[in-house]
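Below, in structure tokens: the form predicted on its own, a single chain.
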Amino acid sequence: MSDAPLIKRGSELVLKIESLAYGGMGLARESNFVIFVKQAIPGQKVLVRVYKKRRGYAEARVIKLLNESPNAIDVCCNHYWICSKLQSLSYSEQLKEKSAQVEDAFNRIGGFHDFKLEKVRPAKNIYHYRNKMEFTFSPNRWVLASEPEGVDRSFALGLHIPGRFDKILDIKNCHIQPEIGNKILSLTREVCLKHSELRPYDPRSHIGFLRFLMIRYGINTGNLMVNLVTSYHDINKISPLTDALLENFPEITSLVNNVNTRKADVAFGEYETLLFGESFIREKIDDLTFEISANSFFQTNTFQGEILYEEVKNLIGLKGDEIVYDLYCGTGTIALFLSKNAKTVYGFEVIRSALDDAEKNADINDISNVHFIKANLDTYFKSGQLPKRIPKPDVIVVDPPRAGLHKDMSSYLPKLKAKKIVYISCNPTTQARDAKILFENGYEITRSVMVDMFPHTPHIEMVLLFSK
């Protein structure tokens, strides 16, 4: 640690990358001082330049690769570092690194010094697995160093450069979405470049028409939705693009136009116009059918989503007489999945549109033993809003946002006195923090499973079973 002050912004160092840090950066040490390195993988020896120095750590980027990692593999695309980040690391090593990150979080943050991940469920498909992709139109194209000089910077259709709200990398081919999505992407770009009125929206000046191209796939049904998000309503202006899409892709079962007139850079429209087909796609999980609208939440990896729900069901071991609470239930997928093995399931969610989708999907599947309740779970139970007619739970399933449980929710959860709590999380650091609170209130971690939902990315999905 004594050498740490010698490291400053602009310092150049030769480092050996030891492991992956949570979030996907390479982790190295110089005299026990931690340095996170962008676009580096374990096993590489690299020359780096420090661009940020903080108390306790620094961040750096690779200037030159000196020795390649033995676990490096060929990549499919030249822009993987923007979205997938881990594509240059073999899949088996990705799983090992993610497992190590989980165990480190529970040892270091949760204080579970003997925690060992019990089970890992690898992905069935490591490419073409996403059932939803969202691409941004922009007049401010980010040009890669590998691209030729003189590239037109006035149009892009692709993904955000990390840390830049106004710069978009033009994407020709995305390897984690189904192949038809790349064909739709290419045709959309081609049509827009031919029609000057199809002008991309500029988030700085707030001028322009086209904002987002969203594509949703029914992996098990073959349904296909294209959602064009515009800054205002003009069916005539958008018709060259919609006509071309329908003419070239008979697979499209839903074509909608969401209108977002606000400055907020989101693909969620204030209102929607149905242009073709139905306003939703259908997807199947196990023997359940779900209707998914443009703005509905649904697990973005259908195959791994089904594995996740199976693991939840297996961990609980329902016998048929249990009362189950599904907290942060969203559109009710888990609640409906568990319903046939439980007496009654109660789903709690604050977003009204999500509850509407949940109730609709219960009707579609003729499920009557699931009830959905609008509830802000930060305060709902603590403030005594739970109706007395609703029985106390035998089992609780909780799947909170990335930030984890609100402190009032995590402290109140044990007071519901459920025999089992299943905690699903996409952030093992906040899950480890909350697990410590549950442990202090009499619950022990009895099972742990990692389900790899997003190969080639740093994202981690964890399932824990807590028992009294």
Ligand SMILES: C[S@@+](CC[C@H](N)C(=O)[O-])C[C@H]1O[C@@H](n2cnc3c(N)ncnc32)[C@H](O)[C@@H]1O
Contents of the next structure:
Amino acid sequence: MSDAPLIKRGSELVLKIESLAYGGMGLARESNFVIFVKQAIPGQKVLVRVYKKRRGYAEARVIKLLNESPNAIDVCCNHYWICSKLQSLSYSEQLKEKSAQVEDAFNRIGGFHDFKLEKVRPAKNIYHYRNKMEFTFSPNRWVLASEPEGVDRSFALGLHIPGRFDKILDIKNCHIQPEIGNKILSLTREVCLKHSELRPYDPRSHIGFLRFLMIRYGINTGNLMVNLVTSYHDINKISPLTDALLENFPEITSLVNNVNTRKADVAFGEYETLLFGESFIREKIDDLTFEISANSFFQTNTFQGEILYEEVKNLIGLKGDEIVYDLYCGTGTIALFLSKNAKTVYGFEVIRSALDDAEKNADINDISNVHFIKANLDTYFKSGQLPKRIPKPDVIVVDPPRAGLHKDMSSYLPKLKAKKIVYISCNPTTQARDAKILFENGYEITRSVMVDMFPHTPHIEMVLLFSK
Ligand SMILES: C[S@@+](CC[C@H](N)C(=O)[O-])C[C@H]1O[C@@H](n2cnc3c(N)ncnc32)[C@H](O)[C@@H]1O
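I've shown you the form predicted on its own. Could you give me the structure of the form predicted together with the ligand?
The next block holds the full complex; its first chain is the one shown before.
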């Protein structure tokens, strides 16, 4: 990368977009200097204005599209730039670009110069696939440049404008959630606009009542949860909305009200009131049933989640007599999925409520060879907390959060001496970093699969098998 002194903030340039950078921005070069361009796709020729200049790169916005990309397609969502940034690029090109990003990360960060992705599992459904959506209520609607001056901006129910905690774009039609979600969204908006006491919560003044509308779908069971997150408890106040939802949507099997009195902008409640039905939805993966409550983690793409777990199972090839550790097990889905083909599976996780769900799901499915252990995996193994009664693993599955493995964890992992390690990751850059440590300690990457969990978004899900 060379520096280009002529490029500065405010510069206007004509660029040809070469590829997609990790995170979803278009990547172009001017005299070998890298420029990331917002909302641009490979193959486009664009006039851009630079809004950020750093030593090794710049960032720019498109002012004018000069030539369209041969791989451009029509978009479904008029707000695709918020969450489905890649929607204007054909699906096959999205997968090619994501594969190239993975190979680049393993080459550049991991030092695996001949790394090639072995397999890509595309999504069967590239729209309406998300089984959970969270929409935010706001008294600060984001006004589009195309709207007339003086329009009312006092109510929105939708998604955050990237980088703005206090501005919400009103969403009328979200194409990545099931269709019924859009009807729920419309009715909720309609009722709130009719009832002035249903005031959206303002994250700046901390005044207001309604914070989030969360919708959760049991894709394989037809169950449907609506979770209204409010800033305080007031059943009378919320009742025009809950009555209307129950009257219009007999599909709802769970209606809950989570109360978040804290300033933190999260849909996670400190306590929950069950207003109708059950406090969870059921979902099926393979022949397993899971009960998922409002605050539990579950893969947000059920179809692809199933494929992900299938790939994990196939990569490991269990014979039935193995001890398996499922590290960062969340609600234990992988541990339960593998239990049929293993001797014993131990799931490790830091969140108590996730472990409670995992245990409940083991009971529901009548599985007794799985045990869940509360552990902060950053330091758990290194500080010698693993009880002696737990046997050493033959196989380890790790599925850490985006930040990847803590350095004490990655350096200790080889000392557990498993024959196989399956590493699932939603961030190829941290996975490549950790893969390097495993490689230096005698493990080779023997299989690599990308499962596309999130079509149209820049997110990537990887599964690697390491063998000794
Ligand atoms: C990507 S999720 C794993 C999901 C799970 N494997 C599944 O498929 O449902 C990562 C999990 O790691 C847990 N986690 C994060 N940091 C942790 C830590 N330091 N120790 C243990 N678990 C942690 C999170 O609570 C979360 O459940």
